[in-house]
Amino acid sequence: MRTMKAAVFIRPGRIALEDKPIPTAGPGQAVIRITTTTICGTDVHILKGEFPVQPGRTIGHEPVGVIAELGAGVTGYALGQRVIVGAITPCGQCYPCLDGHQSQCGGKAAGGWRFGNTIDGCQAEYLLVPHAMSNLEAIPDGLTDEQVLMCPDIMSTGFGGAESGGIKIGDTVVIFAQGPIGLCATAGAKLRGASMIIAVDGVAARLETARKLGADVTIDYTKTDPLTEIMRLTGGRGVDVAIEALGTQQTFESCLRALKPGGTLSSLGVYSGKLSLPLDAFAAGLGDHRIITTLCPGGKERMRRLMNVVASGRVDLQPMVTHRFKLDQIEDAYDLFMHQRDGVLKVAITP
């Protein structure tokens, strides 16, 4: 039996590199050899035990690789072809998929998120891809692994937050937290036509990156009260759209307080505790506010569109890869990423 190295969830607080059998493609499936992947904030939630997964599960949901095997019925692809697969792998045939909610594939909340959740993920040498015809997308010639590494998850999620928020040309938008997801939301707001984009964070380097990706105003919350400054910038009106990109009560509430009456709170954070609505900020439910959540849109058409954006040069997310590790160093990579040391944004993992 041929084996591969894989990063496996052992228990809360412990992910380790283990040997696992190399998967085999069944009908409608494919196996890709991973060439580059990364660590997501959701993986850290898993490591901390804040999101339950089965012990022994291979973690990771952001794959870039080459096709190693194609199962029966998978056509239009070739062995050795470079591909990406979204973090969300819809089947394209169930009721939620046909109703336009591919992320909820199968009818259970977050059902489209399989890699590293309900099936083995991609922090490994090989990955089994379900519903391959719906999810494999070829990487255009001329694009490197690192140029497309953000497409499977954080680019799709961040852009999705801007899209779900319904940002219109001329809108004023605030994004609370400028980690990888928030930075992608900032770039997405720019592409959607917002005329004033306000980025809030407490790390100077992240605020500088936010400016490069489209933020017009940056607020360091350790030096300035964000809500006071947002109201000053908007003449007391509030913002049209507030995007929450961290997953805490404080940032969620700040987004709600920053909104104009009738504004939209677009929530991207993964919340690990109780979330409450403050009565005054919620206007007792009478403020015509809209609160919407977004789970990373997936599928091959989404990946094609995102790579088109990268290829066009309108957004360059490659500088977000701040650190690089081999798969053998995955525990060190997690330690760095989880503790946010050395200015880390995203790490590239190469088997």
Given for the second form:
Number of protein chains: 4
Amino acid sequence: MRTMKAAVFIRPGRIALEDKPIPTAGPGQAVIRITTTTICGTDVHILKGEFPVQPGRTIGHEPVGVIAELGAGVTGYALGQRVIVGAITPCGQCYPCLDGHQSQCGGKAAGGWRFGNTIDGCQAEYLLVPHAMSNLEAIPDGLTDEQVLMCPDIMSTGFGGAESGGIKIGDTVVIFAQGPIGLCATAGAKLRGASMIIAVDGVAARLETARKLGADVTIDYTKTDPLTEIMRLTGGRGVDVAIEALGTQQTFESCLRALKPGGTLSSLGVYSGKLSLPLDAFAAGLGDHRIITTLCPGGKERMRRLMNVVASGRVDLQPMVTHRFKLDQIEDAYDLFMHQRDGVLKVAITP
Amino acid sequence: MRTMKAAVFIRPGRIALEDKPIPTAGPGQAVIRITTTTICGTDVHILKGEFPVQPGRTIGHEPVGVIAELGAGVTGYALGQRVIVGAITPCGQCYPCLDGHQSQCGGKAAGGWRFGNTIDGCQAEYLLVPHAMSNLEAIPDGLTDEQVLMCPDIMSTGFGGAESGGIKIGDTVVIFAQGPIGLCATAGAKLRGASMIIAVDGVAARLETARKLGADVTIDYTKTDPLTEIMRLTGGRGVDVAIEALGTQQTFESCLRALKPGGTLSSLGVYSGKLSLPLDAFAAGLGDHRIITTLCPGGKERMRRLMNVVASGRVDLQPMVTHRFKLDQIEDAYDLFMHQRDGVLKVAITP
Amino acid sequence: MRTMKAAVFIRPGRIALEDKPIPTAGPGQAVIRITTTTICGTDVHILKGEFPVQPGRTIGHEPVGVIAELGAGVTGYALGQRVIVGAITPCGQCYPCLDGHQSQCGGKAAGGWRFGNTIDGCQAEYLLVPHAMSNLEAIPDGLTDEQVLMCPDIMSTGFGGAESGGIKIGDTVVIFAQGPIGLCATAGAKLRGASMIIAVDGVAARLETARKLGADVTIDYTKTDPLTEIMRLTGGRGVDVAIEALGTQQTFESCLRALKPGGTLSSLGVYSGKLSLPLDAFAAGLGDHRIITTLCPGGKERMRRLMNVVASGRVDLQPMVTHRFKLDQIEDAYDLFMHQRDGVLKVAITP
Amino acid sequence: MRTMKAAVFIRPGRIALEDKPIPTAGPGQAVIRITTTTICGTDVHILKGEFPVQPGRTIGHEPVGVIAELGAGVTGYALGQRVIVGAITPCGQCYPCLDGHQSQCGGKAAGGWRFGNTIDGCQAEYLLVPHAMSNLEAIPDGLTDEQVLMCPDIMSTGFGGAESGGIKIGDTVVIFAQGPIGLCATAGAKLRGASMIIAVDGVAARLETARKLGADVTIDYTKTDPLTEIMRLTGGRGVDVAIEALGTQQTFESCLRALKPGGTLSSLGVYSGKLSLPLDAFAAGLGDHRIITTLCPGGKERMRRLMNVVASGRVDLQPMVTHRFKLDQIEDAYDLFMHQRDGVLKVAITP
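The structure above corresponds to the form predicted on its own; please provide the structure of the form predicted together with a further copy of the same chain.
So here's everything in the complex, that chain up top.
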């Protein structure tokens, strides 16, 4: 049995590289050899024990690679073809998938999120892809691994936040938190036609990146009260859409307070602890507010669209790759990433 | 100066009939002589001091009447014409109105709700109607006052809850609480094509009315755990849409727990105290949940549509009028209504 | 090799019963033994040579049956289970399917329509079902074959016409032609909350059925000019939604002329010959008109929803089965159906 | 009585400058002194007698100016304030306006288009603005007349074409014809997140402008067959959205032929003569096609949004102003514009 290296969740506080068998593809499945992957904030939640996964699980859900094996019935692809797979892998054939809720595949909350959660993930040399027909997407010629590395998760999620917000041409949009997801939401808001995009964070370098990706105004909350500033910028009107990209009571609540009556709070964060709806900001339920949560859209059609956005040059997220590691060094990569040292945004991991 | 009787908010705990001048219509306004009106749960909140209005304000926002005066520029109507006016009176010409947020007229939360809130209301002999061109709607021949009495508020609100839920043909919908608003939401869910409608309340008579209005299944929460029963009825799937029609943490939370991943919580209640989002039911933000609040849609186009629904016989809400009072007896009517005595659903008040 | 009887397209003008091998299920496929099926207007187009299919093709796309064989990878079903399959059989895994265009599966126009078109259909003793995981749906206990016989095509199509029209509560809707599809569109319009439904046809019995299924007003175009009458009924306003259910220039054009500015023409017909847009009715392109065509939605989730509508008693289409035949008599059934003799609406065919 | 110069439709073939009384503002109206205006393709249709207006009508519907008079009840504005008014002037208070069909104000097709059509327009020194509260919008500080000159019509129309197309992130969009409206639709498609925008025209300079405004690919139809090229570019898939921006059978039909099954034809042109739907491209009605026509959205909220887009620098349409004339020279301006001489795109007219 051939083996490979894989980053495995051992116990809270410990992810370690271990040897595992290289997977083989059953019917409808594929195996891809990973050429580049990355670490997500959710992986850090797993490492910290804040999001439970089974010990022994290979972590990671942002794969870029090459097709190594195609199971029975997987057609239209070739061995050696460069592909990505979304973090979310809908089957396409269950009730929620057929009803347009592909991220909730199978009908269990977040059921479409399998990699590094309910099945082995991609921080490894090889990855077994379920429902390959719905999920493998060829990388267009001329795009590098790093150019498409954000497509499987953060680009899809961040853009999804802008999409779920129902942004209209001429909208004012605020995005609270400018980590990788928030930055992608900022880029997404621009892509949907917002005319004033306000990015809020406490890290100057992230705000600078936000400006490059589309923010018209940035607010450093350590220096300026965001709500006062937002109301000043909007003439007291509030924003049309507020995107939450961190997962805390404070950012959630700030979004709600920043909204105009009739506005939409588009929530991307993974919350822990408690979450409450302040009734003054919620107008006691009379404000025609909308709160929409969005899990990363997946599937090959989504990946195709996102890579087209990259290929068109509309959005360039490659500068978000600030550090590079070999798979062997993944424990160092986690250490850097989880402590947000050295201005890290995203790391590229190559086996 | 001619005077009229009006039910006036004096202080928390006291609404009393007083003499007030009969209003006169300025440009763009109209005065209607009230022929029938009713009391809303929100009026009880005002009476109890839970929703603040200025002392001296005439209460009431559900007018049926006859045009007594038309101000300059109000055309297309005739004195003596029978009309209704929605509880919400959008101007039609401000930014939110032109942007499709008529209930949030003027840009202040619930800004379109003026009657009995920011201007005098209709529990009186006469009512001054602002923005008359947007708001007066003639009653179709053959419909009685009581047949259209629910149109200005609870029918519009309840149907709005079903509409905001985005109900699709074949959906399963639960409505928590079967007071007047919840009953209208039940009727609205049927009108949108839900195939299984589950109504929850603790009062047998209300559940019986719910069945008449469209509920396929009723759950008396004093006898059966609603969530267990809902999961049983849906084979563990959860409902597509859950409508909250009371305004409490418990009903809000139950709605969230009843939802399938990807489902919509359509909130109609006026909340007080605190409101929190239980993170397990909210899937930590990963469940593609949607929470939509809806304030009663108003304006003459809405009233036209709702009266057409009544005229077509699709929905008959007149049986909800369980008690009748003269305006002189309005204090008795409040007493009955706020204590929910004698199976009261809605009262008809006639000057 | 076991054989079965199948109604086969021989050449224009001739469909005949022939012996064919009973199909066997490959991976992802299933075979069902047909217990009831029916004939569709489209089958008549095929018979007449107006819609080309390959000689030798088994006709029919409205199957009700029992699972006879499950191919590899088809799970969650049991042999002997009673099921239906939609006329349209989306794979769920191609780009259009994942993008919400399941009827256009594979990206070819009407690509999801396979049965009796690009593969053998169900006017036979057995049917091979492709993409079984997306398409087999169990019949709820207590529903008969005839109760669900309309679900695979005409109920899904007719309701789809109402859904695509974007009907809102209180809308006025006209449906031109009250054949089986138009009748289902009438029922669908009621299910979506239209408050005035106008059904147009030239056959009194069909108009009577239309009234039973939800039409408030019927117009016999042989006696009354529909457009004059529609404008009278709507006070010159025109209808909000006009549904075309025949596929002719005249009905298409009448729909357009009946519409209010800003209205939606929801087209269900299969057109032949020529189709033109009269520019006066189209307001030279300035009328904010919408023309939406809808191919029968398929897939098991759709079938589940439609059977729930039947189970709830909201809509009862069984009375549309006016005649019954054995598969052996299918040539007689075609003869009756294509000549619309004896008040036929739909026939039930049982092997 | 003070008089002013106004460009008046005399008879087909002749628009001439005449003296007219300066209008005065009745209740709810305003008069603006025009500082800049322009000529639209529709004005040329009027001049040619292809679109009928009453002789004596002042032409023009793209006003930029200064408030000269405010009628009774018009509040929130000041004399001397710089404003624009949309080409379409919804009242905000009629049934269609309250129902979201503001361009169809009053319920007559294109009823919201009044200027230079049913009332006097803005190719004059002064303009009477109806429904001023719904329509006057202050120009943000720092924007010049020419920067906002496209907002009242072509920017609103062109963007409207992109919006009505329902463009999603990653869509492929083709725009047939790159006159002023088509160029704005190209800019609008980019603003909504299309990743491949294909612009078709026969004039090299217009294609070059298209590239500046967002086109990724341009096709000169005099040299290359657009449909062949579109199918090549999309791998045979067809486009998601095709925008028609000329108003001819050929462009309309090409749009339909370029579409994928399930795609949307967003139509902006003003058609004359005949318009037919080729059934092969229309898949006989089975292709889930959508044809949406859009009349220029108006009202002050729309103008506010569009000027915000200009202010943000997202889209710069000022380069479309290729020629400048005094109002005295307007007959020359018409001559240049209607013959499309000298690379004219839009002219600025200043009284």
